[in-house]
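Take a look at this one chain, the form predicted alone, written out in structure tokens.
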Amino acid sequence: MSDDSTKTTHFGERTVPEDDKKGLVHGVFSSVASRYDVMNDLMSGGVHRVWKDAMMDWLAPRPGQRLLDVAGGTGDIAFRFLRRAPDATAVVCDMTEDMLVEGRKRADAERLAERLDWVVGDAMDLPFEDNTFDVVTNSFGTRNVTRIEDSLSEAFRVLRPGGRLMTLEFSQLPNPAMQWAYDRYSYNLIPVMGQVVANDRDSYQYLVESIRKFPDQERFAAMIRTAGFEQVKYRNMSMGVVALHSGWKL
């Protein structure tokens, strides 16, 4: 007999019980961890590096700041932050230990080891005290969270007063024809790349589908405001393929 009260959510195009999504997402990123960085370069033609650099330009890291990069995976954002901010420190938090293991193997991780920690943790239940960080970032991880509202509330909780949240996430193109063309590329080519490069079509099929399920720019900005952030703004990049969102805990 089914329980009609069971809450459900999406896992790509599938509807699944909320309690199952975390494990499913963990399986995806455990599977692709060893080829994750290579696939990012292939899927975006290397443009993800430009997006992440633009994130740092807007964030403008300052010396001595403490960063928490949620769903930080292999460390791309933390490395960029630390290179720009002398005496700053960073914590990369990700629920998938395999991703953190891959991050620790990178050359930047060795050079920055004294200023960098790696922590297994859930964006919806961060293992940190209140008012701990000056900056919280999330790059391409928010759409994989079961309850986005909970992850935003947790980011607000662990930020110090005056701290800043910045997220980088795939978004929606304003032109329907361009969106249609982008969807055709995403659905038809990226899973094939996943099969060839990572031997995992299904995981990349999910990642493509998850992009289409994510709230558009205005809806996501509204969710950030609801979590308590002020001065919430966003910037489209690559015509809206991705968007940078910024908010402050004031």
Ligand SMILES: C[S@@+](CC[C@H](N)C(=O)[O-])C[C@H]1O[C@@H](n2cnc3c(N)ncnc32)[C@H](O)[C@@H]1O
Contents of the next structure:
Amino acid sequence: MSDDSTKTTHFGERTVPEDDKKGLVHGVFSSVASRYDVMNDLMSGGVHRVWKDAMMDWLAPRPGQRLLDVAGGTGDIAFRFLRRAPDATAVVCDMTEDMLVEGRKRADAERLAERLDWVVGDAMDLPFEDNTFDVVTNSFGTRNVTRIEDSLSEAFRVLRPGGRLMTLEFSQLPNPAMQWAYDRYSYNLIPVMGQVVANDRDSYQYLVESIRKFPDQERFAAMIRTAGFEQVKYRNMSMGVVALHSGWKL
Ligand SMILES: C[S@@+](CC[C@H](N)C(=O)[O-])C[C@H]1O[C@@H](n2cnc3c(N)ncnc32)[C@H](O)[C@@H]1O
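Could the form predicted together with this ligand be shown next, to go alongside the form predicted alone?
Time for the whole complex; same chain goes first.
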């Protein structure tokens, strides 16, 4: 039998005790919170906005729905959802309070604050009742979670029957030459941008490394099915730089 205290996981390229990862990830996002949105635009050349809009196109938010955006950070997904769905409401749940603080400022500016709640909580142990939400999303949060399986089971638990999970996450490019070019860009440029713009090279080094550790499209789809979801499908965007995954609790 294995001893839980010796379990390890990855934190970027480093192997760390499983119990340490959450604190390390929290440190990364606390550190980058105030520059997070501007860095997203810089690193992706603004394309993360196109990916998030495409997520909404597939999700097709409906009036009156209740959304839980897990690892929702500064609120990009919840804002888009609410703008498309009159009378919908959303909860943004994230373990890093500094990210939620930045999001709340934006919600006030966008006049969406009344339809939004901000909750500090862990994707692996969501502080919500069973069968509560119509939609659960997770955008670029899943790869930071220590036990992805637990976060998927929790998403399944809090969704109502008939509810839908949709995730947006970095993925793997099927074409090796493209993957090579993309790796050169991300490993060489993103940590430098992090240093210049956010004065934090290490956090952006971690973010790049964590992308390469994440399961590919098919493996992640299989994990979603194992958590109980049905009709699991995925769509690549930007040739597989990112993928959307969708599954239903039926
Ligand atoms: C890359 S940001 C994504 C933010 C936002 N969803 C977006 O698409 O811009 C990842 C977020 O995941 C959060 N996070 C990481 N692990 C988490 C966990 N176990 N539970 C809740 N949030 C977590 C971090 O605090 C961070 O805000």
